[in-house]
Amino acid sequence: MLAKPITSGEKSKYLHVFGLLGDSMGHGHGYGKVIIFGEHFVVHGLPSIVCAIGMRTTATVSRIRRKNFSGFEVEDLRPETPGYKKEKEAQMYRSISLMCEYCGIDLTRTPIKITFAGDLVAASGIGASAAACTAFARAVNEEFNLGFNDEKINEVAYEGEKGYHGTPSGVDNTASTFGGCLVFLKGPPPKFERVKMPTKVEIVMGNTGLTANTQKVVEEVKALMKTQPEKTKKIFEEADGLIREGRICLESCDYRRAGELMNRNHELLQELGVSCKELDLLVNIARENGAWGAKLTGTGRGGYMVALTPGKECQEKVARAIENAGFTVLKTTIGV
């Protein structure tokens, strides 16, 4: 993901079709994600455990035939938390520009239309931006016959994530590109390994309905590390051990202990100041109704909470309680 942009020589290889206005259309997709352990800590060099979920964003890319038009236009049909797409619109346009530049696409010669859709809700904490970046990268790859493999798709998506997050860790786009459950370590160079979960396990994700500014929240955590170094050092040291034990629990199906670690992970994130009353309420509702563990996931200050709810009965009970409190939920699984 931190490789150098494509060289001029590579551009001539990849972009030999530029300037031609065909009737083809490129298609792509990117998975949503949930971070089980390690959000925010991953930005500062600790591992993170992230799982793709069974919902995704799709993208199509087609060339615009209109004369005297350059650049790109976007049609965004994704379901959303109210206001999310409008608030993120400028970041999305910046993201698309960065990815086009990285791929060597000359939008003055070959303007494009991008249509985003799919069943992944555009919301904070679920990897919506990374899913859009990955879907776009795949669609552009197909439309312009670039010949990118998944590693190169992941690099392009990482460039796109810069438009949303400034300096992203890379965890979201990696999960969106490769799927499954991963332990991720920020680079350079970034690394990830498959978490070998023997079985699927049910989770519930509760949506606060709030949109978070990831870049702003990350900068605030960095500021806290400077002003309170001893406090944050202890938090990070505990988080490191917690994340590593969490992987062992998931791989051995010790979901009871994994839930306990999730609860503690949430407390550490509270100490970093990235939770909010809505997230804390959702966490409490989930735990009171039988979740084995619950925590915020992603940026915090809004977005989603994730609850570990092994078994359909537990999942349904927790989901129903959250809905009865006036929030929307996603019911899915992580694992094989």
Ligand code: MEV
Second form
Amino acid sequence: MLAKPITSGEKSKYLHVFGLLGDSMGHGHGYGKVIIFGEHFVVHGLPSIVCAIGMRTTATVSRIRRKNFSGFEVEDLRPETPGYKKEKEAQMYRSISLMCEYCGIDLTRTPIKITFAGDLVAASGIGASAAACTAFARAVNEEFNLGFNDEKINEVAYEGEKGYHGTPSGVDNTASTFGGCLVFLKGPPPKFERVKMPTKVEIVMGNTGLTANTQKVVEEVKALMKTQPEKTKKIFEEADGLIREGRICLESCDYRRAGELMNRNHELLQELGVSCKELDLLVNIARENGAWGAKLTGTGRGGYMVALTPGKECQEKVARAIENAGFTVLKTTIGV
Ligand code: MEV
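Let me have the form predicted in complex with this ligand next, following on from the form predicted alone.
What follows is the whole complex; the chain from before opens it.
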């Protein structure tokens, strides 16, 4: 009987088992993201408009062959908002354990080293945890020849997000995995469509330098919905219409109206109690310096805000004003 030819993936698996191959490595990446409309509302079933940004986290996964070592070790080389990594360390470890379990990787038999790097700042509001989860899912898929497609990578990353958020909507890992600009609806099963933006448009993201606890802020919104059902119902009804109109504006390049809707989205989030004085300050600086609209993005209570700044000149002016106030910025584009 003829032996079945083995694939290069299988070959490396066998060579590893017999300890004959030098250390191989799985690689992966995940994009950062910016939510233009609908954070928090998305947790409760409303749509959200999210765009991947050009910055990403990378991960490499390699086997540890030290005697008596089991589990995993992490080297985290990502740039960060001071204190972010320390604050999120326990969540990251929980997240990695959840993903390994989901992928069926027995860390007592195959301990691993994970290195995170890339140009995405580890900070709140920019999808840092989702980017790390997606990058890890891709790297582990490569190292262990799991044969996952993007849908499965997204599922693994969603499992990992549970280590950070508890009950994530899935919007961040979906943007991190698939890239582009999406309208996302929480599952099960989660659904998303591409937002067809005909042109690129400049944005500025300003960093408050504060790290937020998503799980806690999401819980607080849930509590508010219980204690003030009438008030929150009105906020949610308005948000629903606003997010849907926001998509139409982005698809028709009506950035004036999109900016107005972002401003209103920020007010609705303030009413939910998820903004803070630093976010409000940066939003005001952006508006006073020519942004067409500005709002917090992501969890709130710190992290990033986003300003819509069509044209290089507008983008530069807003970015400089935020920097002059002592904060760091990212200048990027959304669309196409
Ligand atoms: C996402 O970046 C922020 C929240 O909407 C939580 C979630 O969607 O899981 C607040």
